[in-house]
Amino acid sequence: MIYFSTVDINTYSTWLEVDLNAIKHNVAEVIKMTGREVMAVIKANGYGHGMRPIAQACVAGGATWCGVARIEEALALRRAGISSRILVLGFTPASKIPDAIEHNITVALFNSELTQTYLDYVRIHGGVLRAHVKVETGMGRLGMPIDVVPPFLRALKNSPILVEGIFTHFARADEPDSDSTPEQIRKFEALLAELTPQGLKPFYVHAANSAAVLNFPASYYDLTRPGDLLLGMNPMTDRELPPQFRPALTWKARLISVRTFPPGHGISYGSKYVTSKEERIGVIPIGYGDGFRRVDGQQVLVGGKRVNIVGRVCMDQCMLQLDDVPEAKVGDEIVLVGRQGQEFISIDEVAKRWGTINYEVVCGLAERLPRIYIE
């Protein structure tokens, strides 16, 4: 973990600067509009922007739970000092059981059979396994039919499993026209009125992902569970994000050499693009083995100004042209994803040149690149 004010960053050739008080400020507004404690969803190496230090900023911003979607991140975490509740969303193995009570990590229960498996190890082993039940209510992925929870939850009652949550997970809150989340917002609360009167809901009760936190108040419930929303990247691809998220990652390189090529010069595998006239050609040191895809048609920021990648981007390296910038030169800072004067390359506008969601740009960055923290 490398802080900004303890580096040259003039020793990169390439890096991700992350701004933590971008996203303790995300958490904070998250808060301020929900009025609900914040589980903040740091699964896939903190949407690649770093678990650890993305888990700190965000407790340090008002989050009172981090959501994973596997034990080795959640131990990870714990490794790391993070004290918060923590919530294994996905599955865990029957095997970490003694873990995740060892180390006070909740997990989910999503179906009967495991759960079994489950009490077996905790039975063994001893201790209180602590638990969210996820229901499914039309995710079609992991959960439990709805029929079946208030008999799987008396069950539970007065073993050495605790359930204290339950939960569910929207599969169209980014569309905030559609009848599917007020339809999967009825079925839950149709369950949470059965259980209530028999004293069986959980103390918690989750279901509000990012775009649910933006479009729908009716699914905040006791926590909101936002993930990309505290990173400062949109959960819709239609609509604005609200201005009071800032965006938290920035994305840069080194220009490594500026060279002039005469017309009809080849560049890059396959001489895709030639030259049409004398040229200035720049190269900056990234390519598909950092996670910048071989696309056509991208730009980058050199000088506050757009500039277009040409020929076809390699492992480690592509190509700028550089012609309407000539005060360009080697060593120059070139930025990918951010501000530069008073332009912007947003996370969302590579996603969408890509054909794809900013989820998948960011979780692709690759690890090899330096992540730098800004404070």
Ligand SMILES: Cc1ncc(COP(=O)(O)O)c(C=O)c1O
The other form holds:
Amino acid sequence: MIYFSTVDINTYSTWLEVDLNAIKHNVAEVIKMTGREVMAVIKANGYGHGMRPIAQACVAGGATWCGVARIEEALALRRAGISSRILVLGFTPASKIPDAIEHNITVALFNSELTQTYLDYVRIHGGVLRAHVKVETGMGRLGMPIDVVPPFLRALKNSPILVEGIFTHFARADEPDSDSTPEQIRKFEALLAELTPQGLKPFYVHAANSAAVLNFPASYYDLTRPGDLLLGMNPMTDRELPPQFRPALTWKARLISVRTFPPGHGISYGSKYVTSKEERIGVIPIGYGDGFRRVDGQQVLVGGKRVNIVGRVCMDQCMLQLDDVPEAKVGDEIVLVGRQGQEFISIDEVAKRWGTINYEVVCGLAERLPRIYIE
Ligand SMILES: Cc1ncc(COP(=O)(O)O)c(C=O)c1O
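Give me the form predicted in complex with this ligand now, not the form predicted on its own.
The complete assembly is shown below, putting the previous chain first.
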């Protein structure tokens, strides 16, 4: 005999909803805005949204390339049936070069010695390795010094490494008034101007991340390379996102308990919050184990209203002050990120509370959160 309780909290007590139509729309908006092909950057589990469905939505929206950080991510995309071009933007261990060749994955070259080791692997394995050269113009991370690039490309001519692209990355494209990005563009273009007459300029030239898509049309070249923007997130902290971009993510949970505590009752670890009168306190089953943060002064939406989280955020739960929403009851849907009625909590708002950027918020969303894809 199975006994059901009187309260059925449906399938999930907390979950992420990802609007794939918003992602397709955002890719199409970038293509419309730039008039260029898009490489959808979907590293780190599609910025926490789930790599496979995000890649599929980006390709359905018109992206011709996917950009990832590691070859394992590229291989996972191939296993998931993604047949678009894929570039590994970061480091690829030389021992993985046969996998890259076998699965038609393009790697980044940013170091002559490593490239030499890649060549050894290609020669033993056979076939052709597709590559894009990464150039250091001001990011101060990976990338070949500009003066090394022409002889490097010359040496690879007629080798089994087919260099079909060249790219750089901006350090401050989210600061449209800074000279930094124009200076990086100037250096990159001086290099391209040197390569062209020597027949060394690779076919694909790319540079623009999301912020550059919004702020620097001079950096569009052949492909743009946005990530954040395709998910409807704002790559800038001090300017509004243009309204045509639609946020894809909503984070929801259900109230799993609502009770009234007497005055003077401590709530959560450390009893940092103590009820000042009779108070209705709700519990939602999310905590820092889900990638939420143990930070004071946070809010969620209940019944279309903002309510305060009170007491310390635990690993799997946190408590809500529900006096302003007397109708709230066990089973009600609450929103941590996204819209409920007239109210909206953006990822940027959450990032601000946590003293970080929206990128870190979404990349930290725990694996245990079910992701529900809406189309
Ligand atoms: C090399 C490179 N290109 C493009 C991107 C996409 O950046 P964004 O998400 O800001 O568009 C990243 C992300 O960090 C990157 O590392």
